[in-house]
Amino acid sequence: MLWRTLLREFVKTRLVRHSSTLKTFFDETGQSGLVLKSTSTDIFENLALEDWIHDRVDLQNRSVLFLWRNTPAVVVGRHQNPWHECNLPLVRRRGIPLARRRSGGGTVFHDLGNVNITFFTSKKKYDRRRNLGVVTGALTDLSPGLNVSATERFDIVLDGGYKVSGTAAKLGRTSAYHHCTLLCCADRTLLSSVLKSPYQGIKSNATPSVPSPVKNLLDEDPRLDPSAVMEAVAARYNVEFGFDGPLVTVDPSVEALMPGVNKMAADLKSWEWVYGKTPKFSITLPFVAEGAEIVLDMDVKDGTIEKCLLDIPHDWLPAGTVDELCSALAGVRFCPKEVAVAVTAFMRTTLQGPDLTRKTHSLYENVVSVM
């Protein structure tokens, strides 16, 4: 019956997408309770209908389930460092996008083994110790002998120890909403090497994550895969909050279905949300380089270096080379590539003879192994 509904209500989104808008479409429907499925598995697309729905549909008597899911992505919470976070090297080489999320929590991996799950409602019925009652009953009217529970965390946990689901929330002036992760049948190799950090030294006041023993839900049951779980997910919020809205799905990359969505998604994607929203912080990496022992001491900004120091011995490099390097360094992007360019021209036009010349590429080398 669900997925008939889902049929006739793709027709009449793909109507309502030449003549209207989502939000007139709600308004339209009557309905106090509503289902919305994502048909894009991309990350920002995916946050940027969060956003929009948020900020743009007028849900003081209205409730949004949304449904989604994404290819490979980690996501960073609003207040998180993700250079403390997650392994950045092995999330560039594997071409795995970086997002930060409006809502607060900590940095989760998500690809398409795992099901995004988005309460919207007023803030003044904002309940997240119920929303994940619907998904934990929807999961045991899957599975009825399944052992999951919600913990003081709102984490939802397998056999009392396992982590399946994080839960994380925005609450605005009159609007809120939460929404939680579900491990189905995700990728826990990847999962587990990109969410482990390899730098050392990195001291901030960003929001750490709590590292948890993870499990599929899909390893205890066949029948909880992502397409079912989803299912009996909207299938228990309609019960759980008498709606009998339908579920629609929705491309959330339309802007003429919601004017400004694109925006959105452009901004989450930005360098200066992604990295520039971290929280000061400052690093110390004592380091070896052709024999001499160096200290690098760096504060960074806005995702920007504010200050650099490097502690080197007087004979192994000129102590005005250092404070040049240093100079030329402050301003600079915290990123490998922008590193690289500011070095390259600091060596092109101040460097002179091979010997300076290898012993600054040796300290670049270094500095850009904390990015």
Second form
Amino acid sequence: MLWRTLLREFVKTRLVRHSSTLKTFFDETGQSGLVLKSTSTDIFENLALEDWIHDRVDLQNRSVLFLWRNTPAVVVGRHQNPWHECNLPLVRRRGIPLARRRSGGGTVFHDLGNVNITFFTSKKKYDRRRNLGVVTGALTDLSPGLNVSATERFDIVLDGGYKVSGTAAKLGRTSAYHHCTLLCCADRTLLSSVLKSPYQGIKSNATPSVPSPVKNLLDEDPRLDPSAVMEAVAARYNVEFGFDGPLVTVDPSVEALMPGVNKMAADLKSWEWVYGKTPKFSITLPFVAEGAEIVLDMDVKDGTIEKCLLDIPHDWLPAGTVDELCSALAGVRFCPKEVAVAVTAFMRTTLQGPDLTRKTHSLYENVVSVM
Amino acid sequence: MAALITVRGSFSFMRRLVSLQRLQKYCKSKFQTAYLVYAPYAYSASALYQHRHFRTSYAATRPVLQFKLSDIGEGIMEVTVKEWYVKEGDRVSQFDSICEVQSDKASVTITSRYDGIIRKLYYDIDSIALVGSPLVDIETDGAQELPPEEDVMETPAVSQEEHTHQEIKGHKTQATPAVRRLAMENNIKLSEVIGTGKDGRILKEDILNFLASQTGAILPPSPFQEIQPPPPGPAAARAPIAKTKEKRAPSSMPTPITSRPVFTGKDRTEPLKGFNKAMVKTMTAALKIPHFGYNDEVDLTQLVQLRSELKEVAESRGVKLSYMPFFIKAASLGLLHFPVLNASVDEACQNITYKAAHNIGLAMDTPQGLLVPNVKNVQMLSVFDIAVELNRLQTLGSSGQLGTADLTGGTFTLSNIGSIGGTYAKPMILPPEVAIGALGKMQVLPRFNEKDEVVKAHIMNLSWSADHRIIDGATMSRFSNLWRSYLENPAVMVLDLK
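Other form of same protein, the form predicted in complex with the partner chain, not the form predicted on its own:
Let's see the whole complex now, leading with the same chain.
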């Protein structure tokens, strides 16, 4: 035990001083199993580190366990529709960042009471069930008699019905990773309000999330706080796979250690990734404006309005104006900022008269309410 | 093989000819590169009138290989195709991503096994693909060997680098054939280049960056000078190739100067969307207005003094006070005397509407581009109220939350381009307004005062543009003088404040 602690300290300082990158550190330790823990709680930095390890580290003869936590963030799966999956106005108002991860699966809410665990292996050694066995084993190590088990959908449920963990995975050419969340003491009220979309009328083939009742592990047993859980998972991982690697802490923003990681984080933050990668969808919204019943129909591809149709009562607006407004919106991102600018330019160049101005304002308000 | 026809029409020759034709007819090899056909009427008697006909054909020489969806693992038999990264006709290299498929919460990136051109995509987005069935057809170059079913690690091209006297031991450098060729042409050792691609693979950009860093280090070849081999890249490049052993080039042999880095920059065309499209629309409409410009300068020495006194008061009330609230209020006071500057004309310029409210717009440079929100009803607001409103608009603008309510309805605009730089400008009127002012930067310049002494003055340049159809130079000039008088002597502004 003392030797292991000394080794850990020795290894940690070695990491900072002698190695040039994280990859060479891995090569030099010669260990076949390593446990990494992130010092950052920024969702984008941590996701970027996941990508970096997946792309740059040779995982043919080595496996890595990565433990991380984030400040409040909403993370949608690779092929999901953020408008459909979460309450975007609430997310924006609260300043909660929205991220899209590269693995599949459903939408989750992260906060500091949620532990994220990523298992990096070669493609051949990819085995989600075994990984989840490590997690449930660790939990029962800490709290014997805890009723946790993994389902066939790779969730972990507590007491038979409450979901405490969801899973997602990403497979590349030669390596793969499987990550899962673990609810220790997350803010459940915020979680449920954030993950409920107010938008009706969205039609798409994006992967839908399957909502389930959740529970916090800490409510069940006070020994199950995030730090204890992370340590237990690391220990159980070493036991299960027969590794003896040190626990290494990593700061995902250090470019020198992981060349290219900051660009990966910037790519993950970009609008083109977070919103632009939404699979094609259409939205139909009926509303009432200035006493008229109107139906808005939009087709959105790559996060950009492809086609926009406004079904308005006869003569409420001159016909030419409606067509011009719709064509002004085509090619504009499905985003309130850009729509504001497009409608402003439209109003400057075409509209006259306070009546028309008021009606266009009201149309704009309604259109933007779904973004 | 030239179609050399001899006059000797021997029997054996004819027999060989016939058998060759038969061979061509029945040959079904896909890997032929070229073959020739004898034109029948070339069998002339005289050598002088020979017609040599070559017909080369590439029929069925480029093999089209089916790339099948390989096993994902965990006994998964079918996946959903979620996104294509390529389309028919695209060129791909080995290991480029082709598509993204999803199966039961796992997202899988499928990479190409061959170099070539995509000829057919077998599935649409959201359709189910079966493991083992063809995913795409790739037309390869034919000279390429068919790699085995397992994904292979490439072996280093040692034979091509003999001239650099180097051995690579142990580590396999990954790079596509095109990249290796580029390295070879430029006499670069692949082991010295840091790979920034997947699994440390060396990309074309890495070679170019390496070249750019080398051109300063190569000494001109000279028989008497000790030639240094190119210095290694940053230490990090060495580490992954820890087992590499090199022999230094002998000093008596001059290293040839590396050829110029190849400029691979390409023009990039993209459609104008969103912000840019809106700008195009607005400015095209602005061009229809005949502009005239009127420039002047204003001495803000007294205003600078006043603002420095008031700044703390404003901050104690929680508001940042800049010069803009003063400029805006002075403009509104001026517009009371010259209402034609706060007007609007219709499309055909038949009617003019004198707007009652002074909604003064403020050009704002945001991360997305130029936005012009306006402060409503300045005629009713005090300088402090304007400062509060400006703070609000600035916060919204920087967080991208400005809506059409703030962005439309302006009647007059001021652009503080001087906060970034510049003296005189030529601003474009934003329709449906008829006038605009651009304020340059504030400079400390020497000026003569009434006692003919040279004093320090805070001078700012201003440039007005107005619609010459309804506004003349005299009107603009008088408005400008009035505006200047309010700012040069703020006490007068207090007198006229409404």
